[in-house]
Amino acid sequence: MLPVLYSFRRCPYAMRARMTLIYSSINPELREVLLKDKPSSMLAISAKGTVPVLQLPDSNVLDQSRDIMHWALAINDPQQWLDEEIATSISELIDYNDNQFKTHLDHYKYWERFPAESKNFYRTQGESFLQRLEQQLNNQRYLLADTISMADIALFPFIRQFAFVDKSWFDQAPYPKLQAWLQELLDSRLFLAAMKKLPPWHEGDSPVSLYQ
C-alpha cells in the first residue's frame, strides 16, 4: 500500500512537501484537493481540514508539512538537506518563515481584508525578512550554505507567493540574490514536478502517482 497525499498545488505548504517527497524518491498516491470541497476522507483523518496530509502505510497521519517533509528526508536524503552542522539555523529561519513572514505575507496579499494599513505598508513588514535573506545569500549560494538545505525549499514558495504578488515591484526591487535564488528554484525540476495539475480527486476516482 502507497501512502496518500491529499493536496493543492498551489498552497505553498503543500508545495513543499510535494518537492521534498520527490526529492526522496517517496512517490504516493496524489489526491488533488479543491479547498471549497474537502473530500470527506481526508477530514474523517485530520479534523484541521488543511493540506497537505499525508496518510502513511501503516495508518498514521501527518498533517503539517515540515512533519511531512522530515519523515521523507529521514527515508532518502541523498544531498544532506537536513545537514546536522546547520541543522539548529535550519529550524530557526522555517520558525520564522512558518509564524512571523507568513504573517506578513498573508496581509500584503490579501491587504483588502486588512484595511487598518496600506497595501505598501504590509509589504514593508515582509521586506525585512527578504532583506535579511538577500544578506545571507551573499555569504553563499543558498540560504544556509553553498548547497540547498531544507531551508531552501521550506521557504521557496512563501518567497515565491510574496515575489508573485506584484511581480514588476520584485523584480526590480534591490534583491538581487534573492530574486536569481528564486528564479533557479523556479526553474528546477522538483518545482516542475510538484506542480503537476490534476483534476480534483473524488472518491473511486483511479490512482494517480505524485510524479512518474
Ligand SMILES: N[C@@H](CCC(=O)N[C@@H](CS)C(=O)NCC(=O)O)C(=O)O
Second form
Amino acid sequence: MLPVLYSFRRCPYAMRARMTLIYSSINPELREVLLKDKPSSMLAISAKGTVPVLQLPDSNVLDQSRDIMHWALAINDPQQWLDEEIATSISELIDYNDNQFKTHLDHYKYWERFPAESKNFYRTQGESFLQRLEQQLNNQRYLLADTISMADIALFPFIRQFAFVDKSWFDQAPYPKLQAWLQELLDSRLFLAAMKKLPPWHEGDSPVSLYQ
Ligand SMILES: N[C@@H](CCC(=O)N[C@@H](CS)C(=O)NCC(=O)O)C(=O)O
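Let's compare: the form predicted on its own is above, so bring in the form predicted together with the ligand.
Complete assembly follows, chain above in first position.
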C-alpha cells in the first residue's frame, strides 16, 4: 500500500508537504480535500480536521506539515535541506513563520474580516518579517545558507500568499532579494510539480499519485 496524502492545493501547509515529498522521491496517493466537505476517512484518522494529513502504510498518521517534512527528509534528503548545523535556525524560523507571520498574513489577506485595523496596518505588521528575510538574503543566497534548506520550502508558500495579496505592491516594495528568491521558487520544477490540480477526492475514486 502507498502512503496516502490528504491535501488542499491552496493550503500553504499542504504545499510545503507536497514539495518535500516530491523532492524526497516519495510518491503517495494524493487525495484532494474540500475544507468544507472533509472526507470521513480523513477525519477518522485525524479528528482535528486540518490538512495535510499523511497516512503511512504501517497505519501511522502524520498530521502536522512539519512532521511530514521531517519524515520525508529522514528517508531521502539528496541536497541536505536538513543540515544539522543549521537545524536550530531552521526550526526557529519556521516557528516564527507558523505563529506570528501566519497571523499577520491572515489579517492582511482577509483584512475585511478584521475591521479593527486597516489593510495597510496588517501589511506593515507582516513586513517586519519580510525585512528580516531580506537581510538574511543579503548575507547568503537562500534564507539560512547558500543552498536551499528546509526553511526555504517551509516558508515559501506563505511568502507567496503574502506577495499575491497585492502583487503590484510587492513587486515595487524594497525587497529585491526576497522578490528574486520568490520568483526562483515560483519558477522551480518542484513547485510546478507540486501544483498538480485534481478534483476533490471521493471514496471509491481510482488512486492518483502525487506526481507522474
Ligand atoms: N499546524 C498544521 C496547520 C494546518 C492547517 O491549519 N491547515 C488548514 C488549511 S491551510 C486547515 O486544514 N484548516 C481546516 C479548516 O479550514 O477547516 C500543519 O502544519 O499542518
